[in-house]
Structures are given as structure tokens and as C-alpha cells.
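In the block that follows, a single chain appears as C-alpha cells, in the form predicted on its own.
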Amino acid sequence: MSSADLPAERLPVAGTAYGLGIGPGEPDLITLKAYKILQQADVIAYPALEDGVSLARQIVDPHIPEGRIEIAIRIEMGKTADPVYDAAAIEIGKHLADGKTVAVLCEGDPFFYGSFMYLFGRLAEAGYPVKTVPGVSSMMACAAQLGAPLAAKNDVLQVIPGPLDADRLRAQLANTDAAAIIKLGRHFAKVRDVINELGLTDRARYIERATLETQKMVPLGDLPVDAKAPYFSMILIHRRGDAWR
């Protein structure tokens, strides 16, 4: 999408779009700044599954004032989201052109694998005022819940997406000091096999749905052989076992 696709009446623009990091799941982990913006926003936008609820919307439900315009950005899993973000940017742009403030919700932190970055690029390139409010990322929340500091001293910390192929996963983990493996889901068995091959299982901690009521955490080696993992799950590994050692 180019700026030519957005409404011609967009200038002058009085409204601002805010990408709000709303934390990993527990409503109280929203920052004070994000909360204040949410209270003042005219429009609230959030990602949602095509036929389901929005986790982002659920997280901030206790904090949303009545009477706000809401935009559900519905994304079909397994398909390119570009047309969806194009359409959402146009819809949000119309509200900005009318001088409205738009709060776009993003689980965790907007710029740490956050979906908001795709709207940020489209809106910023079209000349709209866009600001980002950082949030508590899932990685930080998982470390806190597990009681497992991520890194210390001169450790190099790697963030490794689970969808990588086994060879690249193996290469990334072979010499790592510390790693956070994210986006497990259907890639869990492959990731677990690589960790076992490298002899790192006894230094790996598993957690899913961090900070939510359905949170589960356990040493990776204690999971059943046929265990499944949801998308919102993570494995933390430290070669020393504990970062402070």
C-alpha cells in the first residue's frame, strides 16, 4: 500500500495513532502511560482471529471506557496478512484525518515481534503521526515467572523463532550462552528434539501462557514425550543452568 491509497482529505492531521504495548496477559501489567492513553483514545484497534476473540482485547477489557469506537483487525492464520493491514491502515487513517486519537493494542511490546509494526510502517510512510508505547514483553514475563534471569556478565542472549528449520536451530543453539525460543506451537517437537540432541534439556525451562490463569511452567525434561505446545509458549535455556552462576 502506498500513501496514494489513503484518503486524500488526511491533511491537516490532528489525530495521532499510538501503538500500545499492553503486556503478556495479566491486565495489571499494562504500563501507566499505556493506560492513560487508552482512557483518552477515541478509537481502539486490535488484532483478532478471523472467527475468534482477540487476546489483546481481553487483556485490557477491564481498562476500556464505554462508548469507544472499536476496530477488530481480523487475520486468518496461515495466510498473508498484508491485505488486512492495508485495509486496517486505511480505516485507521480515516479516523486520524478526522482528528481522532487511535490506540492500537499489541500484546507484549509493539516492536518485539509485535503485529503493530506492520501498521506503524504503513501509517508512518503515509505521513500520519504515529507513536509507540513500549510494554512488558513475553520474554521478560516468562523469565520473571520462571525465576530464571535471562543473561548476566558477558552472556550473549539469542532470541530464536521456533519455525526455523532444524539445521539452523541446531547451529544457533550449539554455542549459545542463553536463548529464548519463541513461537513454538506446531514446531515444538522439532525444537525439543534439537535441544535433546545438543544435551541442553536439563538446562531448559518451558512455560506457556505466561501471567494468565492458564499459565503452565515446568522443566522441559518433565514434559511427556507426546506433549503439545500452544503458540503462546516459550523455552528458556542458559548454558550454566542459572545466569548468576
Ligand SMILES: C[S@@+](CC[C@H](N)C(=O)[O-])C[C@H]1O[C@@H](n2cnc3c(N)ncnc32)[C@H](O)[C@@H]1O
Second form
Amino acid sequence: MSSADLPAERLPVAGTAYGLGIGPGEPDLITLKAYKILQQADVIAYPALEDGVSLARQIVDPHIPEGRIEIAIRIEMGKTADPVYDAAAIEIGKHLADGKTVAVLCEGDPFFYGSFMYLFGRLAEAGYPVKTVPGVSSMMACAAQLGAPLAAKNDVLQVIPGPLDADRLRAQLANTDAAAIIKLGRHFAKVRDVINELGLTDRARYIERATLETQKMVPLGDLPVDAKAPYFSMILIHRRGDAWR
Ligand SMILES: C[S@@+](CC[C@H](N)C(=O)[O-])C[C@H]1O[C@@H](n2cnc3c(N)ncnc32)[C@H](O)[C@@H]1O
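For comparison with the form predicted on its own, would you give the structure of this protein in the form predicted together with the named molecule?
Full complex below, order starting with the chain above.
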């Protein structure tokens, strides 16, 4: 069967919500499918900070046509997000009931630790058509930017959230073949201490804001001892140093 035999899906379908993976930062790293839906969606929703700033909105800024209805889903730091997602699902549901198509922007891939899944659950459980368009995840982008393949042969690749406590981090990393440590931010110093303890520092690479103009990357051991990391940062570790060895 060739791709010409595949049924042509008209995108977007009226009354449907789409969780659009929009990639890790560089506007060109959006998929063609997500781009097409974005061009035609009636409503564009995105997660934002309390002040309205949204990385997802910034990433696709060059691609958003004028005159779209926009919904900023403002999440307050330190507060439970459930009421915010409840309200956003109700607002999006009203547009869907009117036959509008809604694109929800998701940095990276929507189902890889993405907050879109909280809306997906609410909308799907309420009976609305909701689809997910996969995106280029930050983990893939970080590996590409660092020139550090994630895993090869029979390596077990772990994704480890930085907020885990030090004991759990130590246990996860003790026998790791390969790992991506995400959500660093204020957990960076603790994560770094554990990596040092396990003698993995010379196997660890640090990157922040991958593919954005403000990207920074460096071997972990080259960072100053008091270095801080933003939330959009990651450490990749490979026990052999390089996956191809
Ligand atoms: C809640 S997760 C969302 C991941 C996203 N859905 C994806 O597929 O990349 C957020 C974490 O992803 C990582 N991340 C996302 N974008 C990044 C980027 N451009 N550079 C480095 N790390 C990034 C960071 O570790 C951040 O704390």
C-alpha cells in the first residue's frame, strides 16, 4: 500500500479538539500535520503563567493566523491546577458544541509529561471528540542538539523527573545504562549531587532551552558549583559516555 491509498482526513474536523505537539522551541520543529491544523483552527488554547506569558504561544507565534479566538490557560505556581483545567475544559467544550475546532498547544509532545493530558481526560470523559497530534519531544531535541544519541543495542533508557527525592534518584541512577533527567529547575543542585556521588559526572551533559535562541549546553562537570538551572533544562547521561561505544 502506498501513502496515496491512505484515506485523506480533512483537517481539522468540526467540533473536535486537537492537542497539538508543537515541538521543543524552534518554530520549524512543528510537524506538517500540527501546522495544518493550526492554520485552520477557530480557537487556539495554550498553557500560560499567571502573567499570561506562554512558551507554547511564543513557539508558534510565526504560524498563528490573525483573528483567532485565543484562550490562555493560566496556571498559578504553587496552587492546585484542577479548578483551572475544569474551567478551561468547560470553555473549550462550549466552542466544540458550537462546531468550532480547537487547537490546544503543547510544548514538545502532548503525551510526554504534557499538561494537555489533563484537558484530554476531561474533554474525552465529557464525550467531546479529542485527538492528539504527536510532536518532537524535548528529549529527542536535547539529544540531537548535544550530539548525544540516547540509547543503543539493549540499553535501557530511563526518564527521571528531578523532583524525586535523593534516595529514589540514587536508586534509579545506580545501574542506569542511559537516562534523561527532566524538570530540573530548583531540584538541580540535589540531582547534581547524586550524579557526583555515583561517579557519573563525566558521563553527563547539561542543556537548557534546547533549540531556542537562548539555548545553552555544556558538559555537566564544566558548570560552576553554584550553577542554577531553569525549568526548561535537562541532563542526559550515558554510562558508556557515548551510546555508540
Ligand atoms: C512537563 S515536561 C513536558 C515535556 C514536553 N511535553 C516534551 O515532550 O518535551 C517539561 C520538562 O521537559 C523538559 N524540556 C521541555 N522543553 C525543553 C527544552 N526546550 N530544552 C530542555 N528541556 C526541555 C524540561 O526538563 C522540562 O522541565
